[in-house]
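One chain is shown next in structure tokens, namely the form predicted on its own.
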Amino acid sequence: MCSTRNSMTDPGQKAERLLEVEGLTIVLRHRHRPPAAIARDVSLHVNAGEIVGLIGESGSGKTMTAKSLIGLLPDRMEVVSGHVRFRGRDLLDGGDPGRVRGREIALIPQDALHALNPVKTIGWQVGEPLKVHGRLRQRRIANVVGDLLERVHIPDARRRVGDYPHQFSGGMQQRALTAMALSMEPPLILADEPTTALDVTIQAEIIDLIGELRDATGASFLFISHDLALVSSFCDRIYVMYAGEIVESGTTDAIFNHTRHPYTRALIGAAPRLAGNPERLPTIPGRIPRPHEEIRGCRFRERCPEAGAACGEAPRLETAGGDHAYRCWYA
């Protein structure tokens, strides 16, 4: 796989933040017991031109955390406390997220097979935020989709625009759902897990053309992913999160070669292509507390080998310098 890290933003120049997520704390709420957290305490941001990673196991919050940014997360589910500032606008505070939704942050969301409407064509449904959110004739509509899918490479594109989505292999689908979030140029796409179910060829190709989009839009990427040997190779910056928190972030060279928290190491451990395909990968050992379940201290304790009397008590957010902060007693 090649890489695609190739930030755009000037070093000599500060960047401009455009997506700052403060604190935000998202709850499930049950009939029968106290709400329970999704995401804790959760800051992150991504810089304009910034392809940025959020990685973590199943169940880690990756999703409904993006989701909350605009305004998709689930019956039940609300977000109790945080900012999320969009080019300097709080989208929370007395305001609707889904107001930027689609125009200034897309979503790729994960499957495609079941994101896309079977009975609709491929043509109309790339073409629906351009209905929704535009002021386009429908022949000028038609043409927008041809070019769009163009941009994403689907084979012959003009002709195939009145497929539908069984016609389509996982990677055309896949494609399909980037040019659909594409269509109104937004400057920020959230990308989450859009190389599941993939092989390791179409992901690389699907890779390459989100740094292609990157390059050519300049559009900034929110990617979600559990696959840390994916995201290595072209994300500028990592948050990894665990049952709800951060609990570590920087850069793609602090987190890879200055790992200070046991929860990244066991990734990294765990991905093959990163671990050198050893006869045996190592694992991490029991699961992922469920969001419900009432843990004191540090939430990695009992699957840490490295936990210790400290860990008793939640760890704080330690800086490394730079942008590299962990939250770790032993690290």
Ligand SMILES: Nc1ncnc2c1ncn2[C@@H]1O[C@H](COP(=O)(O)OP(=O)(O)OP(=O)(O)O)[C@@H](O)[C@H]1O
Given for the second form:
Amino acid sequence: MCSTRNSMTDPGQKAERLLEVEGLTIVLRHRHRPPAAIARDVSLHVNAGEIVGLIGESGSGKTMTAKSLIGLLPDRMEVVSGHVRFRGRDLLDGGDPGRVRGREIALIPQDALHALNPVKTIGWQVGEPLKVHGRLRQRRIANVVGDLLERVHIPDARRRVGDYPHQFSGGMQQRALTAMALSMEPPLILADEPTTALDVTIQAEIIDLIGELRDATGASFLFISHDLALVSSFCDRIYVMYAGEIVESGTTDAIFNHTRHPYTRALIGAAPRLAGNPERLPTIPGRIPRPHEEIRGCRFRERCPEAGAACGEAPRLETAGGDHAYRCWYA
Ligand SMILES: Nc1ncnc2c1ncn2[C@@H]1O[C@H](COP(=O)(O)OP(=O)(O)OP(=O)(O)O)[C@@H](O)[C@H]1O
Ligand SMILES: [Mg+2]
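The structure above corresponds to the form predicted on its own; please provide the structure of the form predicted in complex with this ligand.
Zooming out: every chain and molecule, the one shown earlier first.
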């Protein structure tokens, strides 16, 4: 079920640490109540050439974590503590994290259909980062855009650069956004739910494309999704996020075959493809707490079938050997 295809994770080989996030806390400021934590003490890393999954239910803070890395947090949201290092440089320390956007870290935003401008051609939009960064002359940009669209397998790419988004299918729009992210040849791409709006066959094609691009360009991906079953087939490592916290992380094999956290177990159980029971569509009972809700102890406690007396105190991060870590007293 779980395959890891990346030779760069060979234990004999020391991979370059591309992105390192340490103790990142993001808050949302309110006028009438105390700030609410959107991400709490989040630590994660991505090595060169890896595809790393960031998984969790809706509202767990995946998108805001990704956006904070490139200075795209919305109004009233800010990073209050932690470090973000990219190739060893601290992006939050005295600088604008936005300066790495596009060139070093690109974002494929959630919801392709709304991310593209309906009144600009696909070619214009895919070429925009190249124009903004003033890298190439107009004629050369047109050629590069054609190359990029070919690279993401848009059929008849050079003719279709003049098409508008509505002339592209959902899968092709997603490919166009991927081409845009690739335009500046960034070493790291944050892919935020790039397959959610697509049907299963097109999803599989986008996944294959990401694997192919990683192999061809050496780019790393942080792949954000709520679908654990989907990422099991191609991510090297996985971070499981719940209510703003990373509750378990490890290699794809450790997450699936040596699961420690009850939330990870619940996510696996809620995925019919993994639970081996395609007729039943179980969900996790209860709901994810909202950021401003004060919860003492473990944030999953209310929904956890294994909760006990110890859970009134927030669990520490424990390690289970290698990269495998979890936050649970009873794991
Ligand atoms: N612009 C905003 N202003 C205020 N709060 C926001 C804003 N965007 C998101 N939030 C809140 O921040 C929290 C984390 O949201 P985020 O979008 O990061 O979740 P997510 O894990 O990406 O969820 P999804 O799977 O639905 O995309 C949520 O409680 C959400 O309501
Ligand atoms: Mg999101």
